[in-house]
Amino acid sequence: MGLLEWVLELLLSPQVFAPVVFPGLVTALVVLLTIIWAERKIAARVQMRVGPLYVTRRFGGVLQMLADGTRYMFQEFIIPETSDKGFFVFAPVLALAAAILPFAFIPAAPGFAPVKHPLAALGVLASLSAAPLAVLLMGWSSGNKFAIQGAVREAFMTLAYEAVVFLSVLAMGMLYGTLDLEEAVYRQVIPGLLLNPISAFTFFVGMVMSAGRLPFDIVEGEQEIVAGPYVEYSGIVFGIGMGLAYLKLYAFSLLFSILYLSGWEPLLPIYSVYPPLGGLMLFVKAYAVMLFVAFLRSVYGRYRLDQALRAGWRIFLPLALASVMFSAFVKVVVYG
């Protein structure tokens, strides 16, 4: 084998192609930048304006956000005087590191997964956990009050949904007999938002709760914090600051694809060319959740932080619980 077909193979092997192209990197790069465009043309229609146009005005201004990142691109990172400037800068890498992490245990397709692992759901949400560890340390090492009260409110978020969405993965698992995701699309005779849409429902909640997103976009706030844990950073960082709740989006909506909406079925016969092109339909299905949470932004109010806390543990969580004993019971009654 030639040097140019072994660098070849190697970048098309499932362990490189998967979190470099898709669905990792290059993909969901792609994917923050279409859909905050997407975000601002809904909210604008839904509010009678125009949205983003200036930029390929011809195209609806698709290219607005390419725009915006260029000019982070080119602005000056300032270190404050009064921050712990290791962590400072340390704490970006290790939050989009976080971000980036859950995509090497997702499957794009069947059999092209870079980690297969009976335990893959664990990964993936463990690796999402860690992101917010990463926000708090921007926040607290800002040496800024309003980046701390960001950062707090972003400890208190993840205290109230993080339970939320590994009981609803557990009840998913409980029916599945599997927490591989590979081997819980195989198992979807029915698509798990039929097998448990209490479930489903708990665990899109806890999604849009821990992306960030309306009516839980509590972490930052222009009326009272600015941008929370992120007020301080400039330049390109701020930009990742901004990006890191769509790529945790992202990755929850291919996860809640797989789980619930039967991931890549049915497999186009694409397939056969380049297995990575059989996940076109997760790709697409993941797009759809997105787009639906963009939607609600429009159309939801905004809620406090008590408001957002007490629905997380006095509403969600118990249903979340009702979804796992949901589970048990189908699991004992109707499969036997």
Second form
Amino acid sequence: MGLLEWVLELLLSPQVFAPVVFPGLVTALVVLLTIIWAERKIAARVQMRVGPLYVTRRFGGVLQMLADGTRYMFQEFIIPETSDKGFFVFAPVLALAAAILPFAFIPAAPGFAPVKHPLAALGVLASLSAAPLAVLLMGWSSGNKFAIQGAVREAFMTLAYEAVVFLSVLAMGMLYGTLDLEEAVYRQVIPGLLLNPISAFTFFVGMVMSAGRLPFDIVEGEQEIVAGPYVEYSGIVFGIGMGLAYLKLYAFSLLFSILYLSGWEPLLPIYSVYPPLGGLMLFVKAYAVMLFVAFLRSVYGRYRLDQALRAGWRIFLPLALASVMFSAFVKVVVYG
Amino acid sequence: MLSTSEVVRSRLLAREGGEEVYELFIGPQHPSSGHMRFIVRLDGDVIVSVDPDIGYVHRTMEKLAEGREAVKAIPLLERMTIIDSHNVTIGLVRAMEKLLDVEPPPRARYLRTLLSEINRIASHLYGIGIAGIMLNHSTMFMWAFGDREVWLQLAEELSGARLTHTYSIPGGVRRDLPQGFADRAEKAVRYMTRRLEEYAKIFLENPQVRSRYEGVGVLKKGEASRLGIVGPNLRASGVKYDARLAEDYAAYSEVSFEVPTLEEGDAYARMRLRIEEIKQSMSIILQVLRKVPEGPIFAEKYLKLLPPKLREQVLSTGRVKLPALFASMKLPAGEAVARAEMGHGEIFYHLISDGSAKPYRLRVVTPSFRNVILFRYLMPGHRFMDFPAIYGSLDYFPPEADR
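If the one shown is the form predicted alone, what is the structure of the form predicted together with its partner chain?
Now the complete complex, all chains and molecules, led by this one.
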């Protein structure tokens, strides 16, 4: 066996391909770049403005984000005198790691997850809920009043949405009788969205809250607290702060597509050619969900913190509980 | 030596009357502070007090105006509220006219009304757009600023300048109505009427926006008049006061229009009132275009100063070339006051002359300067996130307050 074949085989093995190529790092980076571009394009269409066209005008400025990323790369990374320097540098790394970790549990296609585990859904959620801790650390170690305000908001929001998201996933887990994401796809006789619309709705809202997208982009609160926890960060580390929300959104969208939109089903005899090709379908679904979330920017402003918290605790939490009960009911009727 | 937690505490908290509050300095370097600073004290998430700290764009305009010939104060003072530059100087022009004892011809008065209303619409759109972005509603921001361009173009056609029109001068206006202006203005009115409906859909009736605005920053009727609030902020609290009715200037006594008022006095009422005012302004524009009389646009008294050839040119082209004498025109000794209604509210001028070409004293009271006190009175008790919402609804313009 030649070296090349060996490398190729290593690369195409699920344990390497999934975290590194799809849905992991490389795809995440591409998604990060294109979704920001798409968001600007969608907003531009609604708002009667041009959107990014500075780089590659012919392709609608699709490379704009790459150019922006390059600019961030070469910007000076300033560590404020008053910050807690060790944690100030460490926190973004931790945040990024926590945001990338879920891809270890998300199957791209049948049998194509690096970690195939009966509690994969829980693994995704657990690693995603580690990210807010890092954001909290970012805000606190900055030693900036606005950053601390933002960090406190993150803590509030985390508590409000996480219970909702966990309960929604629990509802689906009950329905499918498993928390294994791959199994969950097989057990969807019809898409989970139709099986339990309440759970889908609460998960979606929790997802938007968690990813800090409008109308719940309260943590960043540009108009009051400048950029919240990220205010003291500059250069590529600020880019990480910005990308963090999109990475979370990407992970959540994949989870949403798997749990509610029947993942890589329907179709695809092309599994037999090469299994990850089934992931294309999953990717398209996840991307559509993300585009919809991006579109919300053009419709909504920002809710107030107490309004969002009240909605989280008083509306969405009871709804999520109701979705659990609804699941129990559907489980009896459909899966009998 | 202080322990770490004590250091952190001392950095974050300020003591006020035995209580510890969280003190935030918002601005002058802040995305939504404008050119000013607010010292905001928070108890948890609730605002305890707000101190507006103005003076970061102070340009001593009143003093500068005393150092130059009276006519040259017009392009100078326009810069106070550059988004509303005709309304801001029409009061000054009126004060000068009172001193000089000259009346503009009827056509000039109508043209002044026309530009004033175009300016008012542009100013309100600016305010609405800023209010939108304060809620992070970027669509409202872009729409309002994009549609503002329609009115800026009309103003540019009329006066020759996009922002600093210098349109009114003592004795009349500088330019006549251009060819085909009425058609384009009517088209703009039709377009804006349609757009206002869309604004309502995406912004004013958006449940998210309503929940941010309703019952927030309530200014009671009595409080509004006690604090001397002016403009839409006053009228949204139910006080029917408008300098366009109180002071006879331009052609406002000859067109019929309503002064909309609302009773609620909250941020939502202030936003809705601006929309209503835009509608009224558009109706005034249509009336002016229908009624505008033929005739000269510049007072006969000054027209006579021109050499015959130039006078012919002025009368035929409708573009006033100021006679050299005009620039160094002596203001008769005396005092004059004038008021005018800007988009933000009433502006007040007090002009004192000792008989030289330069004003002895020029005093301006701008609407934003009178409204800035609201920050101190409306904010306490609200959530910190209401701060930009109330700020946006007040349509406060820092350079105008600072002069």
